[in-house]
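There is one chain below, alone, in structure tokens, taken in the form predicted alone.
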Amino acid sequence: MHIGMIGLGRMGANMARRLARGGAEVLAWSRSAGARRALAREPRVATVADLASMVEKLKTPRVLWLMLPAGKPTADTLARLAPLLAKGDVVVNGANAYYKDSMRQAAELAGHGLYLVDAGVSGGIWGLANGYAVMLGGDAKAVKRITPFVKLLAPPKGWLHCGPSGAGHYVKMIHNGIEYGLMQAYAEGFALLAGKREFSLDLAAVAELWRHGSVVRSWLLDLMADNLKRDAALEGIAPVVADSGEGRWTAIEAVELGVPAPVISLALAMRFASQGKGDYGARQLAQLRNSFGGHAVTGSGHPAPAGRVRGGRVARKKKQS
């Protein structure tokens, strides 16, 4: 089984490791240097110094992963690649991509004979560990031809040809906008657990009751018992929360659907707001409340908040003497 791996950062570096325990022999390139020595170490893997390297060693019929940012990287690197394979190739895109892009590419691939299969891909930094979720979408000899590689990839039961191209990518975009809606709704309940100051909740232990029982349990919340039992005040966090693209295509869909997505269009929404990109916004509303009702109009000097989270859990504001 030879694989080559396109793309070495925090994904694309662990599936290829995932690839080789598991027994496949994996050529690997990226652009950063550092990152192909990183993985050079790993047995069963091999890294190129250029894509070129890569086709001519690889055995035919070939097989390329490619885990690059969505868009122009992932293009030029398709471009590129085109010419240099021959007919009956399979190139798996596994990042993240726009599922319509991915339509585009599997046709025009497919007039130089080659394959080109959508892979949405879950699991994060754990997946080296525990495995990827993996969706695809593509020609079914292809999925079939990749189908050893994948199960490398995958957990028991984790992994499914969802439809022709496009479907993979289609159903890794809903999939994270549905983590979007998720992740806000935990950011939303434990604020109010930490506003609610006279209790002096402990957030760590609530956060550790609920995932025991509980009809909200979740991975997710088991990450952020972990979290809240390390620091709970997240004092050291800025509240920024950056949107890698799959949130706004989610609510795009949504609107050509005409299928109502309110939670996922509102968490979208708060990561905007968390970015500062609501700020002019707020300025007028504040303006025009003081210029028709004379309230008052704070300064860019906020005052701190009432009260904060200490050690896990809630510490009531002093009163004044």
Contents of the next structure:
Protein chains: 2
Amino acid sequence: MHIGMIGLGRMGANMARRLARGGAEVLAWSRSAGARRALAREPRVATVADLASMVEKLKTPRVLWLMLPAGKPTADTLARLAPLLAKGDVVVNGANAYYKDSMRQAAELAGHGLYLVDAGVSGGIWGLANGYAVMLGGDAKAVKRITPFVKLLAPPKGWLHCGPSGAGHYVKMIHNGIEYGLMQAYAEGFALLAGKREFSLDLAAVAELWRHGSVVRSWLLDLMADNLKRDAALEGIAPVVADSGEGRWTAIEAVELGVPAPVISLALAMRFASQGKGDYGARQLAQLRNSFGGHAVTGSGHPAPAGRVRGGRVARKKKQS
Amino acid sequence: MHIGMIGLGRMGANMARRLARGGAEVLAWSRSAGARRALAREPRVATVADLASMVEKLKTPRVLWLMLPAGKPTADTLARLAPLLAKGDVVVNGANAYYKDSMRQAAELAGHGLYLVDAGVSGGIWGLANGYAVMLGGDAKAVKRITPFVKLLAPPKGWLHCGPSGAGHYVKMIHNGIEYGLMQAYAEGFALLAGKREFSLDLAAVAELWRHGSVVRSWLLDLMADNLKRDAALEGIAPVVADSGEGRWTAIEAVELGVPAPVISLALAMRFASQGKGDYGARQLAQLRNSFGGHAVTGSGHPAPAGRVRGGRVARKKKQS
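Output block for the form predicted together with a further copy of the same chain, input the form predicted alone:
Let's see the whole complex now, leading with the same chain.
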């Protein structure tokens, strides 16, 4: 039971801990020395200074588990690993990634006789204690090889070999798309509770009540109930919601399949709006109302985003000649 | 512990059973003799032939619990009850109802010295076994009077005196609005899983996996997982989703408060579309594409809804003169 864990962020570090606490021997590497140090005292976890040492210390057929940011960091690491590994080794990409990238990368690694299993992993910072839901895509033999590790990471019944290469990250992508919609629905509902001033509703008490016997009970509601008990006004939290790719990929998939997913797509658009990316459109609306009806326009303290809209026309990059 | 239960549909009948099994003596009435007979053998439940007998048999201050359809059936029954009851009696409206109706009705009953408590009740057909989440609005004294019954209906912690008259039905309305959004998000996600033919995903297995450790785990997902195990294709289910009022009221409230609730409102619009109410608009789009681009129009097997759109113009009722 030896495994290499590459990438020791919030997810990777806790997954290394959970694997080690379950009995696996974990070799861990992150480019951050601090992240490596944070794991140094964990029983059955040894950190290594670089990828080459990790590969050298693992017995074949090796299992390496990647938890790196999607895109270039993952692609670069796979490119560096490929020549170091031996035929039959299995690399698992357990980070969020676009399933089409994973399919392409799996085909590339297959050219070297290597397996890439795409693993969607859900559970957030609670996964260390509760286990992570794990969604796997890839070759059956490779999935069999990593199953003992998956069983340590997941709660009982909390993992599935979903299908061929790409299927794990596809299922995880849709999982996150659903999450966007669920979160937005709760957020809107609580905004409507908060907005009804005349009833002076105790939002924390409502959330707690709904946890018991209501149709909307869920793990997300459990988290909201906890948050509301600590701080129902949320005035210290900026109304800006990041998006990390999975929602965008889900919306693109809906377009590519021609399957309507309006609520998920709109939940994504609401996040864009929260990031201020609807502001230019809103300025246009305010200006237009002024143009046709003479309605007042509020002067803004927020300057228009520099370099993006300029001189009365949308700035375009000049072609280098 | 005597209570009168008025309205013995799916919700009312099971609530009568749960109250009786908890130790209350229940007098039950429905205008349907069949619904009354269905409860006849339940220990501690006695059925009565009419409202007057129920009122006569209950000791003051009485507690009567209404579980009738929103609108006229509830309003008519309240109007019939008011002259029969005595000062201090408490009527609970536990059915779904528009909170503004409940506020008006409570004010009317208060004119007779009677209390109306609005109670939002959630839990569906599973409430008999699991308990119902109960959200109460109204006078504190009246809520105190009915609390022993509420405790029998609800699971521990599953009830709340939310605020003044209307607050119970308001909180239940928002609960159901959230439910519209949650359901739509799951439905879209599973449609995207089903639509990805190349992965041949086992939707029942995915739903089951997500129940264990994933961020989207919830009671609604538990139900979907059960449904998918029995029938993942759902071909025997018409793609038509009813809406029973609460979603509409939530969307109206969002407009009245000026609080954006786009996902909940859109989930409602998707139900309208599923009911065929977007068909006229879709016909218009097909026709317009034909007009400007000569794109083919598919002849429809579905006739335009009779009496609503006629002779090339929207039919309007002629004023009676």
